[in-house]
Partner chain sequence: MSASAINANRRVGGHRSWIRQHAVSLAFLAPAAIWLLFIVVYPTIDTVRLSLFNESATRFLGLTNYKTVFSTDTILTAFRNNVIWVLIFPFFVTTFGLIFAVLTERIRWATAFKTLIVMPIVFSTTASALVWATMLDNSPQIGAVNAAVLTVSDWFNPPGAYPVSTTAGQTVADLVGSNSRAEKNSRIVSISSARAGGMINIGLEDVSPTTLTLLKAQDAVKPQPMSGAITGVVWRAFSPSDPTNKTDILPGELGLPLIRLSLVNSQGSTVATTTTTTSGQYKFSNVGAGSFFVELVSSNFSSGFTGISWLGGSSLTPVSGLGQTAQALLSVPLADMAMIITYLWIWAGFAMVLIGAGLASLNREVLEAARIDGAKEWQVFRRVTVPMLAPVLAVVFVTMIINVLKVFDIVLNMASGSSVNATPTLAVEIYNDGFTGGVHSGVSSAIAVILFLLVLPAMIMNLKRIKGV
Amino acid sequence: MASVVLRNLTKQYSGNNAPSLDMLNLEIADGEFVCLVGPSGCGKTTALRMIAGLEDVTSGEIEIGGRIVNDLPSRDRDIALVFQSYALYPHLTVADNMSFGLKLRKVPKAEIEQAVQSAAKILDLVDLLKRKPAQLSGGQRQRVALGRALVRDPAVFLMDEPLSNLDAKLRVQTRAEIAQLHHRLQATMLYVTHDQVEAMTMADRIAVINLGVLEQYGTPRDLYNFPNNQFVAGFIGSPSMNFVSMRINRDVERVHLTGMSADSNIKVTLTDEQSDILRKSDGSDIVVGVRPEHLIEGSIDHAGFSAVAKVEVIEFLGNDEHIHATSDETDLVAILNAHSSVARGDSITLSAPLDTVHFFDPTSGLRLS
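Now that the sequence is in front of us, could you give the structure of that chain alone in the form predicted in complex with its partner chain?
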């Protein structure tokens, strides 16, 4: 087991304009399960491959278990990597796939046998040991890939979207298996995904990356409740947070916010303290964020967000409904109870209490608090 520390890790591919990874700083404690999330192309795989030693480091440092490993070849880093494509050896049986690394390390036969057996038991592969990868289903291959990592008993597990090739149901199931595995092994794991639900459900901490830059690093709860900026706020949570650009009305006795148009249907009333903070800010505009799950139908009597909106689309999901509505030409999504009697074309009021409303600087995107 080991901790992993990244210091100012940067990757610049020759020929690309912007770096694929820009000054990434990350500390992963021993035994921690960390998820790296971000939209496609943000540099997650790049980061992982650098840690694995498959990609040159442009600048910065990688430390595994207190040792700088920048110049160490992959084989000496004591890591295991589960590839998105699984990368099983097509010419070897499941058992040989799993024992390949140990054989190279000249581990005694009996020990290898035992490691393979116990990994196979954990992953329910005992009956498949003699098969070749081509004779396995996607889920089984996935488990062999995990098994290959497991057998090696590495200091750090790296996984690159290991579930992305599975169907929805199998994905949920395997997700639980990996989480369980982590509890059982208490191993350091770094898990790359672009699926924020995967990250939220499995991770001890999540690192959100965008365009090669670390946006926020924290527990799932922190990320959800206190996103650093508009990007993180929008990325974490499903459906995404609603954002509305609003104007600060400063000249009145108590500051409040209205939509950009003159006769706006959206407004936010504020408490006194909030009012005071915003009165001092320079800008006249602000971005307001409200999560769909915090919106309710009808008005509320205390300070908070409210909008009169026209219902455009209703998505029925069983217990809930996702309501897509427009107000001042802004799209709003709300999750309402399926028993509500809202119908398409209705004009409804959507509100949220002030403690669930987030404010962001329109230029920097940073959250104001």
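Structure of the form predicted alone, please, following the form predicted in complex with its partner chain?
Partners and other molecules have been left off, which leaves just the chain.
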């Protein structure tokens, strides 16, 4: 296995005003599982394709295992790719699909058979080796694609949205299988996905990319608890974080926050320390973020977020309910216990403790400490 280092990696397509990837810097340790996430068109697949040697580098460096590989062809980079499409040969058996690359490299037959058998045991494909792709389920085909990469014993695994063609149940199952595979192999894996749930549940670290720019790189827990900015805060977490534009009111005794209207139903009560910090701030407005899972029904006695809201939609999900409500023309989502007596049309109070509330600069979007 090997580490991967990206230094100021940039991709500028001719005819585009802005680079598709702009000065990306990442360090992926040997044996680490890293996810590149972001909305469609953000540049994450472009980065993966440049690492794989399928796209030319406009500027910057790609280092794999301590050597610069910018000018090396894909076959010499010691990487293995798993694509969104399974890309299996329909006329070949599972065993032949898995061994195809090794045969092209003229690896001895005994080594090929040993590599295929070993990968088949890891991926639970031993009983399927004589079948053809048409006889397999979607999840089994994806495991064959993984096996084809696994037999190569590469320095780095590169995966481009490999689960997007699977149904919801199979995605969860195969997600767990890939995580177990990484734990077993201790392999270096770079995984591209637009699904932040996949990234949160699988990765050691996550790189969030937006419009070609790296917004934040860290552990799932750090990105969830300490997002650098409003984009990361809204992208990480499902359902997405609630954002409310609020006004800073500097009273004689302390600062408090209210909604933008004069008779607002939304307020935030601050601690003395936070009051002092905001009293010294230049702005008069602020963006407050609260995650749906941190909202509770009813008031709280201590400092925190509070909103009187009208329930518009209730989504029953078994163990809990997603409550969609409006307050001062602001949409809020709360996750409440399924045994809640809340009904559509009710007026309810939604509250959150202050230590779960985030504050963002309305102009830059940066998180305020």
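Think of the rigid core as the biggest set of C-alphas that the two forms share within 1.5 Å after superposition. Positions refer to the first chain, counted from 1. Values in this document were obtained by computation on a predicted structure and should not be read as measured data.
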- Residue shift check between the two forms, rigid core fit, S137 Cα at least 2 Å: yes
